[in-house]
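First, one chain by itself in structure tokens, the form predicted on its own.
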Amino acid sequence: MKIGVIGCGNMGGGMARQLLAAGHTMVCYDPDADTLDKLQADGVKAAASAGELARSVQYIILSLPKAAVVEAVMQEIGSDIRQGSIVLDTSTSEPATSQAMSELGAAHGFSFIDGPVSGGPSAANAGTMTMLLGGELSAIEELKPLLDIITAKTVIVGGSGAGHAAKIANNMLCAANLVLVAEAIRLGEASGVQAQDLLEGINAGSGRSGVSEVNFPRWVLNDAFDSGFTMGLMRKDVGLALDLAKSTRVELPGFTEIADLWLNQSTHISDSADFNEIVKYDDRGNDSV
């Protein structure tokens, strides 16, 4: 099977490593040539452009940096992408441009179906991300194969655009929940209580998340910060969170303040650094965890 990747770097690319090694002819186009000459160097074919990459493949993954790009790529590969094709966007994205390349797909004879994924660079590089999808279903089970590939789980949440509004919604989870564990590790040990021994505790009780039982052993604690999302990934997921709520008139009070903790009171820890670094920030603006 002839798979296309428009977006090659850690999560695309990824992707396209776990399809090959799977026996399947991929195909990647990304505008930053180092990327695509470590790809081939794999024996990933490199498209010259986005649209030769349409012409050429039955499926299209996309793995892009937000909406904008994503709608920017779908507007100049639309009229060359196959008919019975399908584009599954694993960006994370927005819902309302999910529905509206979904309406372009109609009209030129192509399915999109939003898959956005969970699980960072290493779980892309395993095949063990986890994707919420939302779209047309006879698209979706088509996809099965390639997902099986790719995936740990997969989890159909609705129709086109519910994909995205579910992962903005995890995404929105856990900023909270970083900003919350680390406040209770700091109440905890004010206490006498050891962050160790705390984080066993919640995580044998209601509180636990994949936050305290992942982020926190994994990348907090032995000081690693090393999970390849950066602060200025979350910080734009945190955003589309607010706009989300904006544009369905929903009120976020609490994740409002916590947002404005990512957005406004961080400013101390770059874009660049590891996204987990936001629990080393206290409202007194000192790193305490």
Ligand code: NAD
Contents of the next structure:
Amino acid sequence: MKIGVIGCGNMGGGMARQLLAAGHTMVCYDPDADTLDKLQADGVKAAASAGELARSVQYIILSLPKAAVVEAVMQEIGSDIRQGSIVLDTSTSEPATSQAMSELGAAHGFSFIDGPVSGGPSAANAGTMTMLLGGELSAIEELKPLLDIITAKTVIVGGSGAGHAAKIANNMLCAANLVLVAEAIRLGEASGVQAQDLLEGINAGSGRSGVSEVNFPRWVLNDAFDSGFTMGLMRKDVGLALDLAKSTRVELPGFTEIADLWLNQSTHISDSADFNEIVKYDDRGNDSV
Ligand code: NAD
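Can I get the form predicted in complex with this ligand as well, since the one above is the form predicted on its own?
Starting with the chain above, the whole complex follows.
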């Protein structure tokens, strides 16, 4: 297959390399010249613009910073996309954007699928991401050979926008659990239980989560804080959850408190820091976890 990737940073670059290694012809576009140069050195063809890429491939993967960029790129290339093509948006974006892009696709003769991913750059580079898919089943089925290369697990969660809604809900829980497991550990330590022992107990019980089973052992308790996913990206996702709650008129009183910690009460932790550093939200210079 000839596949294009628009937005070739940490995640898009990893996907492009995996698909190239599997024997596909890859065309990439990214406005950052260094990013494109590195991919070209690996054997990927570079397009001069997103429109040029869209005119030359049947399958387009987007891995862009946010919904507004997805919309801008899609408006730019809408009439360049070949009839019968499929656009797979792996960006963490918004349900309403996917639904609008799906309508744009119906008007121009292409399909638009939302397929946001989990796993970070290491999973993108290893082809082991998890993807939550929303959109037309026939187009998702057609993408299967491609998905088999870049993912270890896919879940079809519904029609257009459903993938983004599910991804936002998932990251909302991850953001909340990071704060809550840190607080549980403080409570345990104040009661004389060491963090490691407490975690083992939690992971044997009903309080366990991806955060207690993976994040704390791998990135927090050992002070590694090198997951590859940043505070800035998680703050974006926390904002997406609040926006989705507003647009769907759903009250989130518990998460609203936690979102305040991420967005307003942890400004001493920079956007470029590892997202697990939120466990230090009330620690302005003294590591307690
Ligand atoms: P990144 O900043 O490394 O890559 C984004 C790329 O998009 C950059 O190379 C940038 O130059 C390019 N870009 C910006 N504007 C563009 C435009 N108009 N046209 C074409 N390219 C453009 O970010 P990333 O970490 O690869 O994340 C990409 C997406 O994946 C985001 O939506 C993010 O939320 C999501 N995501 C990231 C991770 C992670 O751990 N990094 C995990 C899951 C999901």
